[in-house]
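Read the single chain below, which is given as C-alpha cells and is the form predicted on its own.
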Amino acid sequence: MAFITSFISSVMVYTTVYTLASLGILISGRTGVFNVAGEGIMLASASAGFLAAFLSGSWFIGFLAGALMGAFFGLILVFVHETFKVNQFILGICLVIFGSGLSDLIYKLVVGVRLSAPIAPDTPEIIIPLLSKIPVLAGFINQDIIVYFMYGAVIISWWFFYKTKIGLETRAIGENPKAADVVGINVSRRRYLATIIGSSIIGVAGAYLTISITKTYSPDISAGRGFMAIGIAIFASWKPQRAIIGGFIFAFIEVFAFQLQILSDKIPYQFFLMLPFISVLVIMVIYRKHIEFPASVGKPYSRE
C-alpha cells in the first residue's frame, strides 16, 4: 500500500503538468484560437518562474512570474492573430521556437556558468488531518498547494463553461463567432482574455517543473510535455473535467515508464522515453469517434 500510495502522490505531481498545460489550451480553443504554443510558453515560464523564485527566495513570486511570461506569450499569440490574421498554427510553431530560444538566454545572461545549480524554494504542501493517513488517498491530498491549485482550476472551468451565462457565450464564440457577434458579444474582447488566462495557466504548468518538481532549471525541460498537452486538449474534446482524466492517464503512463526504466537496464532508456508519446497515438486513435472540436478553433474571424 505504501508503494501505491507513493506511486499516486507521484502520478499526481505529473497530472497536474499535463492538466495545467491542456486546461490553458483548451480555455482558449473554446473562443476558437488554437494554442499549439504551448510547448514553448511552458519553456520560456519554467526558466522566468525558476529566476524569479530563486532570486526572491519566494515561491509565490515565481509562480507569479511564471503566469505572468504565459501571459505574455498569449497575448502575443492573439495580438499578431486578430490583428494580422495570421495561421494560428503558424505562429504558434513560432512561439515554441521564440520560447526554447529565451528560456536558454534569460537563464544564462542572470545565472550564467555555476559549479552547484541553483535550488528553489520549496513549495509548501497542504496536509489535512485523518485524511492524510489513509493509504492511496493520501496519494491524491498530501500534495503542494499548486496540486490544489490544478485542482480548483479544473472545477472553476467547468463551473464557468458550463453554469454562467458569460461562459455559455463564451462556448457560442468557439462554435459560431459570427452568430455570437450579432447577438452583441465582443468575439475579440473575449478571445484575448481567453488566450491570456490560458496562457497563463499553461505559464504556472511551467514554471511548476522548475520550481517544485526538479527544483532547477535545464534545457528543454518540458520535453515535449506542451505537445502532449495538445492531445490532451483534443482528448478531452474541450471539456475541463476531462482534461484532468486526459492528465492523470499521460502522467501514470509517464511515471509508469520511469519506474520501467529502474527495473529493467537491458533496454535502452530511450525506449522507454518514447512510451508516453505513443501512447497519444494510441489514445488518439482508439477514441477519434468520440472527439469533438469547436467548429471555429483555428479559425481566424473579421467582422463583414
Given for the second form:
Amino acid sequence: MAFITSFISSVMVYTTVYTLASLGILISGRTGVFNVAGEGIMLASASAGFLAAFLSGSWFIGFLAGALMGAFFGLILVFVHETFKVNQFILGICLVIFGSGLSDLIYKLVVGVRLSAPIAPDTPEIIIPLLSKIPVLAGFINQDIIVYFMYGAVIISWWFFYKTKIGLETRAIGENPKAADVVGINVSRRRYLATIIGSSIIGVAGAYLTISITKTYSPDISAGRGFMAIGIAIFASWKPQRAIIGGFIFAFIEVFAFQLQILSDKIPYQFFLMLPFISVLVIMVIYRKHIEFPASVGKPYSRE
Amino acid sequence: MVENDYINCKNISKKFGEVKALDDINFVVRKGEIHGLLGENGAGKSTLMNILYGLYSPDEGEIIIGGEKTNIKSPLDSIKIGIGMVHQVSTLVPDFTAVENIILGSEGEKFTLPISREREDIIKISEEFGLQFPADVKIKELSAGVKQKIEIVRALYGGATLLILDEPTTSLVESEFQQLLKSLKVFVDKGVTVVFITHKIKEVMEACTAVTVLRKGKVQARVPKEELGVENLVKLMFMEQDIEVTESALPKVNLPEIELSEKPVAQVKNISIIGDDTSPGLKNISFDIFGGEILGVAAVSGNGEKSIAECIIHPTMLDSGEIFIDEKSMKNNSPVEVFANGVFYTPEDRIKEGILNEGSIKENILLGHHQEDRFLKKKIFIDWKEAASAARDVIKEFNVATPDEDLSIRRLSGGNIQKAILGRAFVSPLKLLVTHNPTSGLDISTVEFIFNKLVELRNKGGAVLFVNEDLDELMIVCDRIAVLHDGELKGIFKRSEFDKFKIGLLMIGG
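Now show the form predicted together with the partner chain, given that the preceding structure was the form predicted on its own.
Now the complete complex, all chains and molecules, led by this one.
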C-alpha cells in the first residue's frame, strides 16, 4: 500500500506539469490561437522561475517570475500573430528555439559556473488532517501547493468555459470568429487575454520543474514535455476536465518507465525514456475518432 | 431632411486598396420600409451594409440615424442603436445550439449561464415573429432556411429595429422564400424596418416597398413603390447593356430544336453510393444523356446532387453501378482518364474546389489538361507556351476581364473566375460538360453569358449535365430536368412537361 501511495504521489507531481502545460495550450486554443511554443515557454520559465526563487529566497516570487516569463512569450505570440497575421506554427516554433536559448543564457549570466548547484527554497506542502492518513488517497492530496493550484485551475477553467456566458463566447471565437465578431465580441482582445493567461499557466508548469521537482536548474529540463502537452490538449479535445485525465495518463507512463528503468538492467534505459513519446502516438491512433478540434484553431481572423 | 428618414448615409466612400468600392453614396431608408438594395455583384451593396453594421469603417461620409449623427466603430455600437444584420454566409457557431448562439454577445450577466430564462425569452420572440425553430439542436444539424430564421431571431433578440438581410435567398428554396416574405410583413407590422440586399429583380418586385439601385459603387436611383417595374430596374442596374429578361427577371435564352445524337454520350446505369453523415449518397440511379441536350438536375442542396456531379468524373466513388461514356465503361478510371474521353467538370464551389488560389490564370486553365499530349514536351515537360496560348484563347472566348494570363487567379472577381473555369472545360474537344451551380451568386449579365455558352455546346451536338439549385434557371435552359431527393431519382421531365409547382414539390420530397 505504501508503495502505491508513494507511486501515485510521484505521478501527481508530473500530472501537475502536464496538466498545467496542456491547460495553458487549450485556453488559447479555445480562442483559435494554437500555441505550439509550450516547450520554449516551459524552458524559459523554468530558468527565470528558478533564478527568481533562488535569488529572493521565496518560492512564490519564483513562480510569479515563471508566470511573467510565460506571459511575455504569450504576448509576443499573440501580438505578432494578430498584428501581422503570421502563421501561428512558424511563430510557435521560433519561440521554442528562442525559449530554449534564453533559458541557458540567463542562467549562465546570473549563476555562472559553480561546483555545487544552487538549490531553490522549498515549496510549501498542504497536508489535510485525517484524509492524508488514508492510503492511496494520500498520494493525491499529500502534495505541495502547486498541485492544489493545478486542481483549482482545472476546476475554474472548466467552470469558466462551460458554466459562464463569457466562457461560451470565448469558445465561440475558437469555433467561428466571424460569428463572435458580428455579435459585438472583441475577437482580438479575447485572443490577447487567453493567450497571455494560457502562456503564464504554461510558465508555472515550467517553473514547477525547477523550483519544486528538481530544486535546481539544468539545461533542457522540460525534455519535450511542452510538446507532449500539445498532444494532451488534442487528446483532451481541448476540454480542461479531460486534460487532467490525459495529464495523469502520461505522467503515469513517465513515472512507471522511470521505475522500470531502476528495476531492469537488461533493457537499455533509452527504451524507457522513449516510452512516453511512443505512448502519445499509440494513444492518439487508438483515440483519434473521439478527438474534436475548435474549428478555427490555428487560423488568423480578419474582417476583410 | 424628410421627417421620417430613419437611416441616412451621407456621402459615403470606401476604398479597398486601389479599388473604389463605394463612391459618394447617399442612401436613405424610411421607417417601416422593406427597402431593397439592388445591384449586380461587386456593386457595393454588402460593403455599404457592412459599414452601417460597423464591420468596415468608411473613408469618408457620415451616418445619421433617427436624426442624430452616429459614430459606429464596431458591431457592438450598431447593435446598441438597434441595427441587426443577417449575413450572406452563416455566422452561427455550428457546434452550439440555437439558444447558445443567440445569447452570444447579448447584454447581461457574463459570469453565469442562465440559459433557461433566456431560452424562454428567445422562444417568445420567435413565436411572436412566426420564426419557429428547434432551440436545443446543434446548428450543424439544421437546414439553411432554419439557420437563417435563427440569425434573424438573434438580431431581434438583440433589440434590432433595423434588420439588414444580405442576400437572404441564396440558399432558400421557393417555399422557404415565400415564408420569408410573410415574415417580412410581420416585421414591418411590429415596427421593424428592413433592408433587403439582393441581385435578383424578381425578389425586389415581390418583397420590397422601395428600392435603391447601386451600380459600380454609385447610387443609380432611389425608386419609390409606385415606380417599381422590371424593365425600369434592369435599365438602372445595367444601363448600357442590353439584356432580354423573362418574367422571373432571368436572362432569356433561345433553345432551337435540334436532333439528338443517335447513341447516348453518357449512360448512367444503376449507380449507388452509400450515404453518410454529410450526404444521403445515391440510390440506384439510371439515366442517359444524349448529344444535343442539356439535362438539368434539380435538387435542394444536400440531396445527393453533389455526388451525381462528382461520380461522373470520378467513377471510383461508386459503390455499385457503372458509367459509360460513348458506350465505353469508365469503371476504375481516374478523373484525368475520364477527361481524356471528352468529359469536363466545373465544381460547385468555384473558389474552394475550382481553382488553385495561388496559381496564375494560365496555370489554372492548364489544370486537368496537364497530361494531354498537346501540353507536353517529350511526354514529361509542360509546354508553357502552348498553355499560355490556350489560356489566351479562353480569356478571349469567355470574356475574362484580366490584363494577361499570368495574373494570380484569386485577384479575379467571382464571375470572372467562373468564366475562366468554364472556359477551361472547352480547352480540349468537349462531348459532355458536367457543371454544378455555375451561376450561383452571379449577376444577370454573367448568367446570360454562361447560359449561352451551355446552349452553344448543346447546339453543336455536345451534352450538358447541369446540376443546379435554382429551378427557375433550369427551366429556362434545360431540355430535360431530372429531380433528385434524398439520393433518389424522383423523375425526369421533358421541356413540355415542366411545371414549377410539381417539380418543386418533388424536390422537397412531396
